[in-house]
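Listed next as structure tokens is one chain, alone, in the form predicted on its own.
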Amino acid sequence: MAKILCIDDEVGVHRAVRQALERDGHQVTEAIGYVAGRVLIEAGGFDLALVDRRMPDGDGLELLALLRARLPGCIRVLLTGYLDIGAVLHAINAAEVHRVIEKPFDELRLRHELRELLDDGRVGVHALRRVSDPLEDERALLSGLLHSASFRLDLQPIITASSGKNLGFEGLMRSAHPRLPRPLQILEMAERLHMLRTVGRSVASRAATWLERLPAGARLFLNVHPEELDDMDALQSQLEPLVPAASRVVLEITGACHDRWAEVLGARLRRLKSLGFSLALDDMAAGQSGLVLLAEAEPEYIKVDRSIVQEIHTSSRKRRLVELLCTFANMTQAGLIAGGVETDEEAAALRALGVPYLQGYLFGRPAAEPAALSA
């Protein structure tokens, strides 16, 4: 649980930062406004704060400056509905704002940034370097990530619905740097910089590191993004690494593929398949792409979306969709995975349907050294 201080003149954000937060069983202390949300950083005691960018008794910037000078862990997040680069910046340079979020914002949006932003660790203490340099090299710094220890490959298990017993685990970047820390600014900087060769490198070698101590069996899930397939040969030499182990491997595609690659997609994956490696299609809730996919990709995995599984217990329709699924898959021989598995509820009602593999925070979240690896 983390203590969580809310400071905005709005009453309407307070309740639903409230009703978001207090979800995952976190502690939040509101203030209305400049002069209140003062008086208790001076108290201090906070994880993480929220704070309105303009308030009528003050600028929610020299509070996030204050909150750098007396809880220098706590982590800073600037909520804004005047979103612009000016003030971004002046955000990060002034205050080391650690995230910034436009209103207006979804409860589930919320929730998701502020896990992300706790489960890094605290971003906090360690000075966010600025931003505004034009001069400052993106390809040394992009480089210099991925050939660091502050570049990983964290793990997320894949259980056995039926026996709770791992399946595998999927392979997922994440990255301890202070400037780059999720791997959405990762991939960015890399498609900007025509780097993503250089990110599947590392991804690659860093896969094969875990394929050695990974269970005998155990399968290894990686993410394929739609621009690698773009050169089959280059594609090949970054996966070389992994090619004596590809049978534990399945490489995850998604509906953006097929929108990149529509006319040469089936062969380019015959082509993976070929080298011994096993496909999982993503995010099963794409529409049109993904169904295309399922026939030409002849997955040995489908991957069942997020928004599908939440709340699932409750939803007749999505688990009619899931129902169908199953079959499916059972017809295809392809083995149905629902990802994004939060509560016993939703375990239950998958089970119930015959969903025979399962993942989410419920069973593991990613991590460097998962507790799943040994079971």
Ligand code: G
Second form
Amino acid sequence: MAKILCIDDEVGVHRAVRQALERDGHQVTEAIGYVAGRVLIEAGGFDLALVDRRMPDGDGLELLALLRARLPGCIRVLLTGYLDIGAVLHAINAAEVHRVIEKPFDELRLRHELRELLDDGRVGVHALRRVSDPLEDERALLSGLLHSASFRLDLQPIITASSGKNLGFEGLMRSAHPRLPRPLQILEMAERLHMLRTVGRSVASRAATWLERLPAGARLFLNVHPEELDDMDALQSQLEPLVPAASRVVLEITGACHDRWAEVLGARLRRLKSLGFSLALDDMAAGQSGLVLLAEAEPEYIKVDRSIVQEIHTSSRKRRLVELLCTFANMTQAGLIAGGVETDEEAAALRALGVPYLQGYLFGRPAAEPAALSA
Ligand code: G
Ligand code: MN
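Coords for the form predicted together with this ligand, given the form predicted on its own:
Now the full complex is given, and it begins with the chain already shown.
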């Protein structure tokens, strides 16, 4: 924590400085104008001073000279709206200022500059340690990853059971980042930092690129995070790059966790449909509220969860359940997709039950360059 003196005639500047620096745990003392500043400098006890160049009742450069004489250990920063080159150069040459910050400044930049100054032993302040903001470091890490090539949208094929042809692909996030290798880690971090939208935008832009490459008839299935449905305006703007190709895009809504707003869900999902997107109900049978969604969402596709598909050939109850879903899907003109198919036995049992679409490692893992596209 550093004791910071801010001398400026504008109340708005004080507010911005206080807001920025108190976040880093600093104690900010305000002086409105030259005269008030002079009094506080005489009183002393500051580690760093921010001084405005031009104030109605006096010149900030004079105060900087005074600071240097009275409080030589105090770091001196000149705030100036007009880059008054001559006077500023003079001040720097006379070693009256350590740094010049031009107004208006943004909060992050101010914090960054002051941290550098407070960290820098050469300006004579040894007692101060950098107070780092772990949240900000994490935000920078995540944002860096999302904008880099280490963050990918890999594609896994979904095939038509009868012909073996591709219905399309599900886009799945993948990361090559050593600190955040798993998609779930990325989502958890994004949730915590309120950055799900940044993730969504990054996925949408990669999806738009894929749509340019996929065969015209192929569908692209994309997972929508439940929290994204809380703010439909934000979701719509996030999906904007995909709207021109919306008829080829299927948004997967998970059936696992929508209890808290089942009543409003229908209207929200209709809005996505009105933009031209199709819907798939994901993780059917894995969560607790899938049935409500089957009624509310009127999905074009229903995806049966891996937990039901696994070892289905050995369980008559699992087969009866899939049979039931097959009937429901047929009656509502929805396509049933069985996910997580790993073995020939599972695939054979699903085909025998009449499941029209299959997805799983047996047919292809999520890949950065799916075989079906290079063929
Ligand atoms: O819930 P959702 O269907 O979106 O989950 C997709 C996840 O399931 C992805 O992480 C994908 O890699 C994984 N997955 C896809 N196919 C299989 C499979 O055949 N077996 C297993 N264990 N996981 C799979
Ligand atoms: Mn999915």
